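Next up is one chain by itself, shown in structure tokens, the form predicted on its own.
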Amino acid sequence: MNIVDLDERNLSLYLVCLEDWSNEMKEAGKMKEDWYRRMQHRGLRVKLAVDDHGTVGGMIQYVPIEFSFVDGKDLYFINCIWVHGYKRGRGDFRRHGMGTALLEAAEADARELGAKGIVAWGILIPVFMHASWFRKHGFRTVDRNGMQALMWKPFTTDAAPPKWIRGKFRPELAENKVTVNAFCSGWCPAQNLTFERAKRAAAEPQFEGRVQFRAFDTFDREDVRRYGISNSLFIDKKHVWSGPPPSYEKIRELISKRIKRLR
């Protein structure tokens, strides 16, 4: 196994999180590419894990925390670490040490770049970005937000712990319309998929004149701070869970149900 830096040869693969076989990824549009181009000059780092046959099986992406969706200073923030775990496409690369190798490479890189520590977010239930996995690798929790833990590994004694940016958004409803508020920063194709499906569902001809779609670009952390949200979907006041992304049919059904309640 080798850990290599992202280059143009593997860029298209990275942009779909190694799922070049997935039709769903095509639905997510080009927001990940736009995010990547914007982040290239803000310190984005991407590393890939390549097996002995030259097949990419894992990836990690991390940024200076000042350009992330959490508060912190002089740290690097891991947006995600992902080892391809499907039999489809390139196959299942889990349990071969790729995740550990990627994390260790990112930590070493962050140290060389002068960071005072490295930060990750983890989910407290075993779905994705397991908090327990990061704990096994020396991270400790410094903040929590629902089922999400903010975890870090300081490198220096003067490192300041990060913290979540708390939610402040309160949906404003349009008169006699269903309001669809979609927040998207672009870094995650799964969240981009939710955004694109909501936008498309809100524009269905059968809903014409009954739905107001509002898009929020949360690429910049100041926008995250303003709303307290990075990626999220609201239909009227209902927060729609987007992990994993809801289907197009599900979003359309939720909009339809709200329309039936209009006066």
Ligand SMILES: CC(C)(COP(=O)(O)OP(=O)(O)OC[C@H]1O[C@@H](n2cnc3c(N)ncnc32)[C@H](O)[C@@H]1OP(=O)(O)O)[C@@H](O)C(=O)NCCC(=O)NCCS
The other form holds:
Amino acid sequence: MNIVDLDERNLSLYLVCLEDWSNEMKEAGKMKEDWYRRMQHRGLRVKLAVDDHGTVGGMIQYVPIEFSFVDGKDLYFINCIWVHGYKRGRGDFRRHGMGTALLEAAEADARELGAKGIVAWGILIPVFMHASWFRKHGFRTVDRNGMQALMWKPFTTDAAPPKWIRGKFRPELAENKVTVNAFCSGWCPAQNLTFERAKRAAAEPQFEGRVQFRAFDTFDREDVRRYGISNSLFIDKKHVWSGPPPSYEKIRELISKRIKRLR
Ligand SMILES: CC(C)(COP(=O)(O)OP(=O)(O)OC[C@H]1O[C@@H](n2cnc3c(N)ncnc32)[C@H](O)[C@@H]1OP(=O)(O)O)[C@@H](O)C(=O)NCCC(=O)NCCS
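Starting from the form predicted on its own above, please write out the structure of the form predicted together with this ligand.
Starting with the chain above, the whole complex follows.
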């Protein structure tokens, strides 16, 4: 197995998180590509794990923390590490050392780039990025926000620990309309998918004139700071999503229910 840098040949594969078989990835639209084009010049690093037959099975992407959605300085932040684990498409590559090799390569790269440490986020229950997996690789938790842990591995004694950006978003509701507030930073196709579904559902002809859709671009950390949110969906005051993307039908139903309660 080899760890290689992302190149143009593998770009489209990276943009769909190696899930070139997935219709949901197509539905997630072009936001990941836009994010990539903007982040390319801001220090984004992407590495891929390639097996002995030349098939890409895993990826890791990390950015200078100043361009992430958490507070910190002179550190690199891992947006995500992903080893393809489905039987569909290219197949299941997990538990063959790809994840460890990707993490080690990113860490070595961050050191070489002169960072003072490397940071990851993880979930404390076994879904998505597992905090326990990073702990196993020497990361320590420095901050918690509900079920989410922020973990780091400092390289120098003067490294300052990162922090979650916290804030409370209080949606302003439109007069006699359902308000849909959708926050999206672009780096994660799963989050982009939720955004795209919400936008499409809000524009359903049957809801014409009854829904106000507001899009918040949280690419910049300053915008994350302003709202205390990087990716989220609110329908009126209800925070809809904090996990896997809800289906289009679910979002449409939630909007429809709120419309029925309008005068
Ligand atoms: C975490 C992940 C990167 C590991 O990749 P991998 O290639 O299977 O990892 P490796 O083969 O290097 O390591 C597997 C080892 O980690 C262990 N492991 C797996 N999940 C673990 C967890 N949650 N906690 C602790 N150890 C774990 C395995 O038991 C195995 O240990 P062993 O070598 O002693 O048998 C992979 O499982 C993955 O992509 N998970 C999903 C992450 C995700 O949701 N990313 C998207 C976030 S937006």
